[in-house]
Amino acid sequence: MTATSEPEAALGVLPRADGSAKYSHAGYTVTAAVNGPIEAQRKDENPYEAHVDVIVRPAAGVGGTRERHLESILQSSLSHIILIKNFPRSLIQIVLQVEDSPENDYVNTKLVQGNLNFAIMPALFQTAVLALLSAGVPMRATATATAVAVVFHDGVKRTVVDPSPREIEIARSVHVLAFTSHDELLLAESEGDFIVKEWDEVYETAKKICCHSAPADDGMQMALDEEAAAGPDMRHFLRSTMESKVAADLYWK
C-alpha cells in the first residue's frame, strides 16, 4: 500500500457494531469497532467506573507481546478521555483489526505486516477515537497523535513527521506522542536513544500537529502552517471528519 500524504477516515463502516471507523495515513490502515457501555463480566465488573478492553488485531497470524503492550498502552490512554466513572459496572469493548501496513524494501514484507511496529500506535489510537465518536460514547475530549523520528544521515540531524519503517530502522529514536482538545499531553512513547533537547524539539514538532489547527476559511494561512509543520494538521482533520459526518446523518429531502 502506498503511504498517503494525508489522512483518510470513514464513519460508521460496521453496521452491526455501535461505532465504528476505518483509518488510513502514512501507509497504515486500520478498522476499529466499538461497542458499549453493555454490561460487564462478573471478573471485569468495578462498581466505580467502566471497563475499557482494547483488542489489538494484526494484519497477518496472531497477536503476540507486541499486541498486548500495544493495548495496555492505549487501554490507559483511552480511559483518561472516556468519562468511565459514569458507567460503573460496564464494559466498553474497542477491537482494532490492521488490515494494511506499509511495505519496507530492506524487510521481509510478511515480517512487516505480522509484526507490528512503533509508528503504528498513531495509527491505532486515530481510529480509536474516530469509533468512539461514531458510537456516541461521552468523553471529556478528544485526541490526535502522531509520531515523530530522529534520523541522523551524514552528520545531519532530521526530525521526520510520520516515519517510513526504513526511516524507523535507521533512526537514533522514536516517539510516539498525543495531544487532547485541551493540548494537554495524553500519551509520550518512546524508543531509542535521545537527549533532553531532542526530545523538546520533537515535543514542540507534534504538538504543533496535534494542537495548532487553521481556520478552515483561511485556506492560505492552513497551507502555511502545514507546509511549517511538515506533517497534517489532524485536530482540523478530525473535525472535518465528524462535520461531514454530521452533515451526512442529517441530510435528508
The other form holds:
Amino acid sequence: MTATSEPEAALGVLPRADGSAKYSHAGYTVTAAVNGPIEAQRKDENPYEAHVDVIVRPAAGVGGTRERHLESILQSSLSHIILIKNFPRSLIQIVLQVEDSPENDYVNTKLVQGNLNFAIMPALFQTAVLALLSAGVPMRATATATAVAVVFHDGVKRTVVDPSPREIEIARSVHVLAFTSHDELLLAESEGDFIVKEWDEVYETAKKICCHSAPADDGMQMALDEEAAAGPDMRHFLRSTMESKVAADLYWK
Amino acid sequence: MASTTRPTLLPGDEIPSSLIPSHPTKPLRLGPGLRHLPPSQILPTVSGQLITLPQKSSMWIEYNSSRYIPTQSDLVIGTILRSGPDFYYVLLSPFTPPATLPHLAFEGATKKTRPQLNPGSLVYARVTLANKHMDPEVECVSATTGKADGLGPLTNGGMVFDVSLGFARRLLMAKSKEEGKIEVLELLGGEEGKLSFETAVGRNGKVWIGSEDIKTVVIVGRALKETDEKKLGVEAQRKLVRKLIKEMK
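Having seen the form predicted alone, the form predicted together with its partner chain:
Below is the whole assembly, all chains and molecules, this chain first.
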C-alpha cells in the first residue's frame, strides 16, 4: 500500500529563522529552518566557499549515527545546488526536525542503530530545498527528490514509489534519487540487491516523478499525464508552492 | 506563464529571451537575484518576480527575505559593537561578521574632534565596500562632498524595529506611497494621527523611529511591524492607524 497523499507544504512557519518550511508527504512530516549566510565557526571556515551545515533531528530522542549519515548525504547534495562560492568564510545552517513518520504495523518500531531509513530522505531533502527557497539563499537550481523500492511479491516484480515501512521491510532494494530542475541527477543512493536493469527502471520512474514538467492543456499531454499518475508531480508541486509564496510576498505590486 | 510580462521565476529557470531588455546604447544592468553565466546566459538565483525596465536597460528579481547581504551604496542602520584603534565595528545583521566604520568617516571629523560612540549606539550609514572576500565597510559621510546627507549617529531618543527586507525596500522607494503602497507613515504624521516623529530606514531590514514622545515611537513602530507581518493593503493600513490612534487616546 503506497501512501498516495499529495505532498503538502507551508513556508515561513518559523518567524525567527531566515527561512523555514513544513512539508508532509507519504506519512512523513518535516520542519526545516534555514539561517544564512552567517558567520562560520573558525573550524568550519573555508576561504573559498560557504560551509553548509545540515542537522537532522529525529522525532524522538537525540540523533545518532543514522542521522549523521543522512546529514552527510544531504550536505553534499545541497552544496551542489547552493551557490556556495558566493559566500566564502560563511555558514549556511539547515536544521531539519522530523515531526512525524509513518508507523509500521508489522514490525517492532524500536530504532536500530546503523539501520538507514531511506524512505525519509526525500522528505528531508524536499523540506531543505523549500526552506532554502523561503530564505532566499542564492541557488544554482531547484531540486526534487523521490524514493523508489523494488518489491517482489508472489514472484512478480513491482517498483513502488514512496514505499511504506512495510514495503521497505519486504523490498529487495530501495533507492533515493534527486534531480535538479535542469534534469541532472543530483543524488542516487541505493540499498539492497539489484541489477543494472532494475536500477535503470527505477531511474526512469524517479525521473518521471521528479522532472515531469507542469501539465499542458492539449489532449496529448493529458493522456501522458494519466500514464504518469503513478506518483506525484514533484516539480509542479514545488513551482506552485513557490508561486503562491511569491504572490503573497509581492501582494503590493 | 512565459506569456506574462512579469513571470515568477525559480532559481535556475530560463528567462524568456523576449523579456531581456535590449537597448541600442545602454549596457544591460543586472540587479539582485540574477547571475550572468558567460557568454550570454542569465539565470535567476532566488525565487521571485522578474522585473524589467527596457528604458533603463535593467532587470532584477523582486523578492522578500530576511537575511541582509551587504551591497555597495545601500543605506543601512548599524549597531556599534566596539571601537578599535581606527575603526568602529558595526553590526548590520545578527550573526554576521561586523562591518568597519572609520573613526574619521563622519561629517567634519578630525583626529581631535570625532563622535564618541559607545557600544550599542546606532548609526545610519552607507555601505562603501561590499566584497564577498572582505568584511563590509560603511561610512557616515559622502566621500565626494564631505557632507553627512542625513547620515550619522542616531541619537535623541528612539528605537529600532526589525522588518523584512522587502518592506524596508518599499519604505526606501522615492514614492513609497504610490509604488510601495505604504501609507502608515503619512497617515500617522498627517491629519489622522498628528504625531511628530522622524524615521530612518535601513536596507538591512531595520527602521529607526525617533520622537520626543515614547508613546509615539511605539505606536509608529507597531504600525510598521504589523503592516509588514500581516501584509496589509492600503485600506487595511488606514484601519490600523485609526485603531492605534484610538488606543493611544
